[in-house]
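One chain is shown next in structure tokens, namely the form predicted on its own.
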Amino acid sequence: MLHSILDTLELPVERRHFLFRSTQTLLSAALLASMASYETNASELLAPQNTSAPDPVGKVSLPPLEAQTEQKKGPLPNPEPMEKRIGYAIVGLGHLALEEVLPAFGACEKSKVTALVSGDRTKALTVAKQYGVPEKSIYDYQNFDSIKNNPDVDVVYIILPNSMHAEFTIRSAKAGKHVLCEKPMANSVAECEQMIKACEDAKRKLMIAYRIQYEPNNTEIKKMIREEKYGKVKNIVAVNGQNIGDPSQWRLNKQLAGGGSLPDVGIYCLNTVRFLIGEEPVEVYAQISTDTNDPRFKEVEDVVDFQLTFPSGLRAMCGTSYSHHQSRNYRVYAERAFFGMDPAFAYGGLQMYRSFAQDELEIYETPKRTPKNQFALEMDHMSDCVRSDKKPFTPGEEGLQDMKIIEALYLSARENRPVQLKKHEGKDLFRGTEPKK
């Protein structure tokens, strides 16, 4: 190419050769300089970086990749060192523990699994290897009380059939351990009261695992209601149902479960409405419909429709079932909009929505938030409370209040009449310390 250009010039041959060699030399030098610069930049990029000032608490940060116009993801995860985290013993290795809770420790910043309790030692040994739990920290239901001698366990997370919640909460408190217990808290008001007393006597914390109250989308809905963003709320409709399978499972055994769809999945409607508006119902009314020819419902109820009336006059219409296609949602009807969640109560994939008028348009939005692991959020809140000696946001009193309302709902269904409840003045009366944002 260079020869062709020079040949077009009317220059003596010797002059053209001189220019060719000079230009070739300059191009080679430029190429070598460019390669040297590239190698220098590449080596700088790949070399260990020390561009951030040291942080005494061990946190790191990175500049954002997206433009300022894009959705913010929030700060980087900055988990505490393992030796500083609160240790949890997981009691019961069923679906919830294996599918949700144990994997959630990977998203925790302040919590870690340090012990397992199971009636199946072979399964427990396998799970222990998967999550780095030492064999000496595996217990069964008979030798569980010896967990008091394990300094690596701060909190016992009870994920057992409902009828076993009270027993293992009391045993955990006597062993000097704090308790995080799955919902429903127990099978009766009396059992709930025993659990609260046992933890108070032992000066241990008791928290009920109402994960929805720690989930950011539901918290945003609560804020919209409390601040009357779209005016006063007139009523709420909530549904949580599923088509349950194997008739032999413990959830369909009344002695183990205490009831059917109402305490298991209907409690989400009840507890979430209470959480959203902060009030306590003054009247309840319920109706139950169950096909006793269905082998699943020989002992427990299927469909429960219930109404909650609150001091402000607001009413919530709720429904739950063990025999219809999975549906987990609620809608809030306010003066200037309706909004809610669908799905609302699932372990993941939660979606907020809202609809409101703007000029000549009806705007329907589905805002998307960066997802958070609900189990990690609730466990880290419990860890915060243990470390700072504060009452959990969803303490035993919150679970007790739900059980009082559930017993009133059963009474209403049996007698086919509205049931009056004690009137409570104020809001958020049974909750403790707000979770950290």
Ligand code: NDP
The other form holds:
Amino acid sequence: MLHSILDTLELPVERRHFLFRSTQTLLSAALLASMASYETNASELLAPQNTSAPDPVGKVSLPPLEAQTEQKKGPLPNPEPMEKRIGYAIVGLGHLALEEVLPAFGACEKSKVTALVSGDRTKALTVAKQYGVPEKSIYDYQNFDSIKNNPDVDVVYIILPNSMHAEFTIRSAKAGKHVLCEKPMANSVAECEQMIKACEDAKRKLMIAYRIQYEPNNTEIKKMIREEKYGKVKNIVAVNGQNIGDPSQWRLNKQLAGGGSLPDVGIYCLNTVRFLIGEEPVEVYAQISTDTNDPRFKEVEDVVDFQLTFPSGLRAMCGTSYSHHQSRNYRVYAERAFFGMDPAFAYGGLQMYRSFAQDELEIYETPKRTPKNQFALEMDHMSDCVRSDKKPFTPGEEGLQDMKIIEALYLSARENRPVQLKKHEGKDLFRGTEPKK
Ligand code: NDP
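After the form predicted on its own, can we look at the form predicted together with the named molecule?
Entire complex below, previous chain first.
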């Protein structure tokens, strides 16, 4: 074989002999080496095994790839082993659960999905297979209370139409489970108060899923405002609206939704402004415009423009709608700059911006940060609070405060007058433990 290969080469005979001999030598060496290595492997196999496996619980690290001058990416994800994580039951397998929350478990470090609750058994069986949830941990709305016997469930995450939040929070607390509940917390102040009491009585945590308060860009803007990086803030303008479709969906049904654009998407403007400045409004004023000939708006409102006045004198102008192209942003006007986020409230692609003067230039910047999954951040914060027995950063009281303001906004619009609210001294009065960095 080797001869025939060498014959194809146009070389003098003595040169071919040299090549033949040296190739033979090389092949023999390789053969001996592989035999030696086989012997080593064989002797290793025969020798008694070292049974002390490396400790699997520890942080993984990799050497840095890029120069020190490049954008910092932060540490590697170091998720906890599955058996250590806090277990979640997801209640309601709709758009938010299937499109955002369940996939977000893949980015969680401390949380895992362990149960599903749905009115649609076939869908639940499919989703259970997709996420490795055992069939015995699928519940419906009737047998839900037996979840108390499931030790794999620590937290119930309620992702149902708004009118069902109170009932399922109370049932979860009675079943001995902690609760993470979607916004808006409920449809009335009275319901919010019942939810807080039920969780207090059962000594369980209650957190409202205000994901923006766990998102790093929005947190950075909060810091800029609180530290007066560009001087005092004079005004904030915030808009969160979208063009809603199918008139038969629950969001347009007053009994199920509690209201229209205001509690669904306008709440982002309200909650985020409160989060950014830490103060509570002392006066609110709202105007509502709804075309009742539009089949979508037979029961709930469309456009809401509202103003919040804070004790420091700062005003926020907010707008929400169910009939304009999606627009989710805010702008903060400070003494030496304007800055904000656009988009501010979307699930991804959030973008910070700022504009300030420098010598002869007006600098307009759009700083970019490595994105983080907001749902994973919020669930891992809840898991931290459950584990260390701390009050969540956005507890039931935070949701209740929004609901008090929303009720005042509806009153203002109905009576076409500013409505005064109880004055609260201090900052961040309704928030709990700061999330870990
Ligand atoms: P969907 O309509 O997509 O899903 C709601 C699910 O609730 C349904 O799929 C159904 O699940 C269950 N359900 C039980 N009873 C009813 C009923 N009578 N009518 C309709 N659905 C029912 O809503 P979303 O997922 O968009 O919203 C759910 C909650 O999450 C709301 O409170 C909303 O405000 C909040 N949300 C929060 C967001 C955020 O960014 N934090 C974004 C979007 C929504 P099943 O078939 O499994 O029983």
